[in-house]
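One chain follows as structure tokens, the form predicted alone.
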Amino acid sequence: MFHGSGLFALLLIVLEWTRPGLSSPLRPICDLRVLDHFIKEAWDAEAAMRACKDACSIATNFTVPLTRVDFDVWEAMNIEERAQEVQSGLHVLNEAISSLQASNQTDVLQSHIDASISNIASIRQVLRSLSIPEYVPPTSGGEDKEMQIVSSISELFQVHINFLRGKVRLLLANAPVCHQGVS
């Protein structure tokens, strides 16, 4: 299997896009095994960061999305609100993980950081294939209401895992395009 930079999902997207006879350049990717691949890679990155301890420490705080889900609130949200929450969280995670690129990590850890950034881009591509609206920065200063601060790289990647397992999975599992024609 592919290890690393989200090549699995990218390959699926390209294969679907180049398949003859498609009227749309991007076919919906409704198989949650694609997300499971990204979750596994996020686990691997978190394990590598945890094992690294002092050599991977960095004296900074990271702003990350909250991962808890209030199911009553989630169910009351429409698809656009859910999409905005997930896309906003992916944006914040991408910013936090991208900030690690300049921290002179070991080659192995740098490969996990690069893979995580690539995987977030691939997840955004999967969301795009499902016609889920892209991230739109808020016009007012209310962006930090669903955010928290973590102080270690390991915690950052733990939030990454939990966000994928929680809100991203909920959004993908209930994407309207994946349930069309299913009764």
Partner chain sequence: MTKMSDRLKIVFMLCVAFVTTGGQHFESKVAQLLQDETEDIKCFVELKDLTCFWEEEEERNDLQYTFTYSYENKNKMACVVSSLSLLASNKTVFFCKLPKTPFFTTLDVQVFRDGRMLYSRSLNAENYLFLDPPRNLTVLSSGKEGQLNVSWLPPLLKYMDDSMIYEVRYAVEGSNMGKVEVIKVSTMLVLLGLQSDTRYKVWVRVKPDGVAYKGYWSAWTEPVLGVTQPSDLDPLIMVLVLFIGLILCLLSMTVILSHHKFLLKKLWPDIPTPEHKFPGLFTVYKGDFKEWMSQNNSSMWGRSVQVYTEELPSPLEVLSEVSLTSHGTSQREERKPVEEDEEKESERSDSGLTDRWREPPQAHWLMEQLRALQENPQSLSQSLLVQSHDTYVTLNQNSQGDGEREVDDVFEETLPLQTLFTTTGTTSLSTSHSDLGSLQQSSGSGRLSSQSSFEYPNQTWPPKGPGYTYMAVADSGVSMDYSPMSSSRITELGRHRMYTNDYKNEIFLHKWPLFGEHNKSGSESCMGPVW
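For comparison with the form predicted alone, kindly provide the form predicted in complex with its partner chain.
Here you get just the chain by itself.
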């Protein structure tokens, strides 16, 4: 009996010690200059893609998120809704831009594509540091977020920059974690 309870205690201790490690909470990145840096790089990519029109045409269509922000509507949304909208949009964008990596592009364009993908990953890390909920794929019964279809790479990168400037930035600017203690 005694051995049993001792073993149980020991097991609890071991499990506690080796519990599946959730990543330790990151320090919140509230400075918007981090996101502004990514936005500047996205501007460069959009300008580069806009310049090449003939070489960058691709037959396939891309599914991209909506970038429109109605301030009334936005202000009416709560943090979870905003987070969901942003995370799903980032997810969709990431898929669309990643599909470009396989296609043959010039080195300059390829560098922009790679930078955009890494920046989206970094933005996800920033959101995680702000304790913003992760992307949850919609269940079979749930509504899917509205998306739009674009047919050119320049349009894709226009959507990319507008999404970062708009919804993502608004979400970060008003993250609850950053405004704690501020009246």
